[in-house]
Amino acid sequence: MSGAARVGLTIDGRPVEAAAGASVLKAAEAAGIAIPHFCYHPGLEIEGNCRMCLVEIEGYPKLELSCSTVVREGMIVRTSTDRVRAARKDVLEFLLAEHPLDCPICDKAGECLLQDHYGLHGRYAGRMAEVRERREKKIPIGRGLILDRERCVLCTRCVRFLRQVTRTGELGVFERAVGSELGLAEGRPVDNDYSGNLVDICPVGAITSEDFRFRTRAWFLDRRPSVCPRCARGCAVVVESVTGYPLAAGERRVYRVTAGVNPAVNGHWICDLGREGRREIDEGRLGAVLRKGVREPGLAWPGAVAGIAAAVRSVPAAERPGGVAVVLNARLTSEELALARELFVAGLGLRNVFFAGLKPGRADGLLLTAERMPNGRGVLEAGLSPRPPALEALAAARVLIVFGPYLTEHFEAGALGRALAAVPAKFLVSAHAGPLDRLFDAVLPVTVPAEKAGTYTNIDGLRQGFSRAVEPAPGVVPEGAVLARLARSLGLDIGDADAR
């Protein structure tokens, strides 16, 4: 089977091959050799009002726009020659001629393309006797969003964005010439599932996230990439946390959640749900053991998972099929179940092998599911039945062992309590401080899926490993060491943690 069409062009003196209907501007990234652009977003149809992307095409008689030329068979291109370090110059020069001086203060400092392309295009002596042209400067435009119109290029990417991918429309450019401005259309404030993506998308400081202003500087992060947990479609994101100096009590260690590319998933963009997954892996984390909601002084994980191991063994071997029982939750990676049911199906071959989780959502038709764990396919190519806990089951329990905080989604409060106390030992595997924390006789605290490498199926059935992108706090690991920590003390053979 032939392949898709090919062209053959040369670019700065370098053969290449490019996909026939490909830009100039995409046969060059894909061949090492970058062209600058400030309106060109891989995700968005093409505008070309930059003009930034200009080159030298032998046969034309002016500089084209290399981000709307179509390649050809033969063309030859030049990126750099004198002529096209001029034109880069002078967009510089006029975009420059009434751009705020906020550098030291404005937090794209450090990943904006106008100080990139200045350093490596620009270096011009200034001109401009004029004083610059004074616009408004925090404009909140919705959902935490704030326009700074004075640093703003006009390179509509936001624009595009809320008509071709959101197709809300909320912004648009307004006025003309010198005058021409952002700004929200009919007055109506950015509201979308998307907004945080104008954020990632913007060139330059004039979109900000309120969450993110003032907090930290770009080049302090640590930005490595993860898959979202926060619904069943794998997003690919990229955790950006701050790890180069020590951090204050309660200083935030990840400040942003952002948007991965993978073409097969999500494209470019993410969902505000899985933006906000930055603060469940700060926020309300249990650092400790607990017994009966109070830290256990001295208690680690081992001795914790010790004591549960104490418990199965009190109920005789014929009677734990039936008196010992688990829930699960579909956040585990595929190698954490994959041990979890060699622990309790087939070495303990327990009956009541349950699961429960966050209740469905809203879809929204882009990306966001309704199912809100990452890995219910997971469960199911385990060779796990998702089946959901009655209460009847807990109640009638001897050992119950439930990992996560999501027994509260699915019953009444009061229910709950009374059932949890009909068991005589009862012990709770959860990342998170909870209502549940008291009514269990210990608590084990565990990572996030931030914390750990795992792999997840997402709801297209597409397996995706990660790896860990932040660091877990001493003495907090994941669920698979928990697993495999107890599968050894009950003398059980289930393989290493990291089964992947």
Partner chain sequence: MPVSPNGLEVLVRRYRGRRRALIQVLQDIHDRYRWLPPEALERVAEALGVPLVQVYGVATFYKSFSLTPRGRHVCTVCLGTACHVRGGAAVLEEFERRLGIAAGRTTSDGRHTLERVNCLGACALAPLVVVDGHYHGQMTPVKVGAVLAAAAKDEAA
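Let's compare: the form predicted alone is above, so bring in the form predicted in complex with its partner chain.
Lone chain follows.
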């Protein structure tokens, strides 16, 4: 196969080049000409069942499916002639003839292809005088997914995803014609670790997520890209949060994390673990400096950093290398790790710099890696060695600074408590409240990855920069700011958090 072969064709009067073997739809898309579709999805095999992507091709008597027609040299394609427009209108009319039009209560409203296409290509007056077919509207199909058979347009994206990507094949289309509907085999619900993608790829509101249903509207959400911090793959994610009006007590800030597109890493999919990452952005967060596990009202983070600096200064410079111990983690960005190296290794010359982290899990062969920290490679790149913490070394320290709540992953609570009790001055820098909080003199609340900008290097060595996807929660600062301020307080010049 000559992958590099190019084919020249004309689409809507414009000369277009496309790779040999590409579909007309893809060639048009690459040229900036959008062709409406439902069943086509770039991450799935072509099915050609929705008939929405019909175009006119010179020399063909009938309209052709642009998703399944391969480009040929000299092909002349027209995507917006009267004939094409009329065909789209008819296809939409057929699809909408059996659609419940319950947009006001549908969670897909605002990001629904049926709505979008109707607005752009439909605009006909409804002619349906007949009663619409009633179908089941709330079928739990597993993993917190709800199927609404009335809204389904039978594009089979979900069916193909489960057969081609996860290879679990839970969903299928049963019966035929007007009786066709999506279904499960009895007693075999959707149960795979990529189930959340079904909600992303459903072009209409047929598959929705219990976690998102009826919580907010799509148009209130601010969507910003980030990199998933929940394993070492570094998948592109989109953090969808509400901004612009004050949140009521207990209201969610981040409504969902959805899959971003990155052909080099995750294609179009993310795993459910990454999707559930929305919880750790909002839930269980620390919002104020704690002293011995109790909120200290008057103390802001600069004061707490001053406390750390004072403790470090109380150790004579000559005794610092062994007397001050630090536990870092591989959730820190590469920039923060560089600061940490400058401060703790180069600046203070510490011998005891450890890395704590989540225990490795199971790799699933698709995206999820066994390693559950996002920047393990970044640690190596920063010139740090990822030594696991040694309890004796921690207990022997006169000052202990711990980043992240991960020590509990390494040690049993009793032993850890006893070891920490022996340390005269100890500080925890963490985004989430946890059992460690009351064991430390002070706890500083910091950002989660979605709230900061930085770089992670994934398991394959791919360096990925990301920007802040959601404003930091009240009262928290990035670890980088803590490190920079601590260095300044100690009279060390290590640059600052923003230096990339």
